[in-house]
Structure formats: structure tokens, C-alpha cells
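Next up is one chain by itself, shown in C-alpha cells, the form predicted alone.
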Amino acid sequence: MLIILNNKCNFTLNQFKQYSQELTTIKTQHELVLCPTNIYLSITPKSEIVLGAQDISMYHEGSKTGEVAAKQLKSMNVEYVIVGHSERRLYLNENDKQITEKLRRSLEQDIIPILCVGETIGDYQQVVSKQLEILKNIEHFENVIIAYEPVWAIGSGKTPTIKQINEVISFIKKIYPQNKVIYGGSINEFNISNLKSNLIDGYLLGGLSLNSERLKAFLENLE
């Protein structure tokens, strides 16, 4: 099983490295991907854990300043990287036509994309449907994994029951059974043994990726 660890805008340079050090002890069966800051790429010790990215540039290496292209994030080792998550489309504005093209610069340097998908509020399938449907324009959509993330849910302590999570994956599946489909939005050490369904590949980590005692009870009570 897939378990992204987004940090986000967090941790300063003291903090990241004594983070990353504890989460080098870390032992489970499950793929762990971490996704720091970019600016602490370079410096995560080399352990079982796999590198992430919590963004990419839609643009090929050059004449732009401030990003960072596919080709440097695939120098650094980086293995996967975070497309579209709400809070860009929310306050970065990213656009369908920007999202695809991210997309594409992942899959030409083969990185594996984790596009987010979620609704605000109301009928998930008029939103999600219409957020996948620039899959279409991607060659090897496949590779492609997809984070169910129901915007709602995100950082507000509320969660949908493993019953509505099984239904909007299972409605992506029907869509792109091929893909892989995770789940992300206000998971804890607490309720994950209510939120584990043979339906999902995986967990997308916000709050709790931080505190790597927190996630060790997490991995502990999802076995």
C-alpha cells in the first residue's frame, strides 16, 4: 500500500533534519513516499523511503525563474511528485490546462503524478468526473495514481465514512479501473481502523505526516 507523507509549507531547516532522521527508523511493509518543502530535497537522508514532490513545473527546464522542471526534480532522485492538490487549485489558481501539462512533464521524466481529485461540497460525481476527465489528453494515463480527496474534509477534523469513500472509489474505478485510487482528507492514527477497504491502494498524509510518533501508531493500526 501507498503512503504519502505531504509536509507542506512546514518545518524550518533544524526541524526537517531531525524529522527525517526519526522517520529513517521506521519499519512497515507499506511503500512510504515522502514529499518535503522543495528546498529540502537534496538533504533527506537516503533510507527505504521513497522521495516525492509536493509540486512541478508545467514548463521544460529554462528561461523560468522560481520553478522547477520535471528534468531537475528527476536529478534529485525524486520518484513522485503531488499534482493538483486543492490548496493549489484554491489559492495558486492551477487551472485544468496547467494540471495537464504538469502531468505530462511528470510522465516524460518518469515520475509517477499523484493527481487530487475531490469535491467541495455536494454531488462528488459531477466534480470528480469533470477534474479526471484531462486524463483523456494524457498519453500513458495509466501510471497516473488518483487521490481522492474530498475538499471538505481536508485539515477540518471531519471525514467521510469508509461507506461514501467506497463509493466515489469505486465510481473512478469504473472510469479508469487501471489506476490506482487513494484516499486523503483528515486521516489519523484514530480512525483509520474505521477507514481501510480492500477498494483503496493507499492514504495521502497531511497533519499527520509531521510527527513521526503519530504516523508510526498510524501504520501500526492500519496492519
The other form holds:
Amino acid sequence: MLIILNNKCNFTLNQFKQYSQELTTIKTQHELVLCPTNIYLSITPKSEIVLGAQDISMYHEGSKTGEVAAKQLKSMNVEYVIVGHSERRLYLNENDKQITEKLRRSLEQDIIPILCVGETIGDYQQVVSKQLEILKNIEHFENVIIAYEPVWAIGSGKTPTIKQINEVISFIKKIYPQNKVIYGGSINEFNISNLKSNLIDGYLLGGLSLNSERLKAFLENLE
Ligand code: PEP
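Having seen the form predicted alone, can you show the form predicted in complex with ligand PEP?
Let us now look at the entire complex, which starts with that chain.
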């Protein structure tokens, strides 16, 4: 299974050094992908943990002040990138046009994009299918990993039931049968026992990713 660790905008340098060192002691059969703040990519200790980024520029490299281009991420051995996280859609007004370009830039560099989708409130079908429509404009869209993250579940301590998650993932897989689909939103070391399913290809962890001991407990309970 794919386990994405989204550190978001957390850790000072010394905190990150200690945390990332602790991560190197984790033994797991799952593929762990660490997405630190970009400035820490180069100091992440070498280990079995794969590197990911939390965002990517929609532009090619060059005169784009403040941006981090796909080619640059690739040169840092980044293998995955989170695209269209709800926090970026909300706080940075990221739109479908930008998200489409970000998916294209990632795939051009063989960086696997993890496209986040999910409803804010109410019925998921309309929101999720609309957010996924952009895949129709993407060459090799089958290489995009879809992360179902109901916005109301992110950081709230609330999760859908496994029945509800299965229903949404089945809905997504019916439209995009070739794509991997992972779940994210308030997953922790305790609720994981009730949130496993054959339909889920992995999990995206926000808050839980920040604590290596809790992460180890999660991985034990996942096995
Ligand atoms: C997220 O932000 O993508 C996320 C899943 O966060 P959390 O696990 O904290 O809900």
C-alpha cells in the first residue's frame, strides 16, 4: 500500500532533522512517501522512504520567481507530488486550469501526481466527478493517483464510515478503473482498524505524519 506523509507547513529545521532521523528506523512492507516542506527535501536522510513534494509549479523552469519546477523536483529525486490539495484550493484559490497544468508538468518529468478530490459538505458524486473531469485532458491520466479526501474529514477528527469510503471509491473506480485510489482525512493509529478495505490502494496522512511513534503504531495496525 501507498502511505503518503503530508507534513504540510510544519517543523523548524532542528525539529525536522530529529523527526526525519526517527523515520529512518521504521520497517514496513508498505511504500512510505515523505512529503516534507520543499526546503527540507535536500536534507531528508537516505532511507527506504521515497520522497514526495506537496506542490509543484504549473510552469516550466525559468523566470518564475518563487516557484519550484518539476525538473527541479525531479533533480532532488522526488517521485510523487500532491496536486490540488483542498487547502491549496481554499487558501490559494487553486483552480482546475492550474491543477491541469500541474498534473502535466509532473507527468512530463515522470513524477507521479496524487490528485486530491473530495466534497466540502453533502453529496460527493457531483463534486468528485466534476473535479475528476480534468483527467480527460491529461495524456496518460491512468498514472495519476486519486486521493479521495472529504474536506470535512481533513484535520477534523471525523471520518466517513468504511461503507461510505468504499461507496465513493467504487464510484471513482467505475469511471477511472485504471487509476489507483487512496483515502485521506483524519486517519490515525486507532481508527485504521475500522477503515481498511480491498478497494483502498493507500492512505494520505496529515496530522499523523508528524509523529513517528504514532506513525509506527498506525503501520502496525495496518498490517
Ligand atoms: C490532509 O491534509 O490531506 C490530511 C489527510 O490531513 P489529516 O490526516 O490531518 O486529516
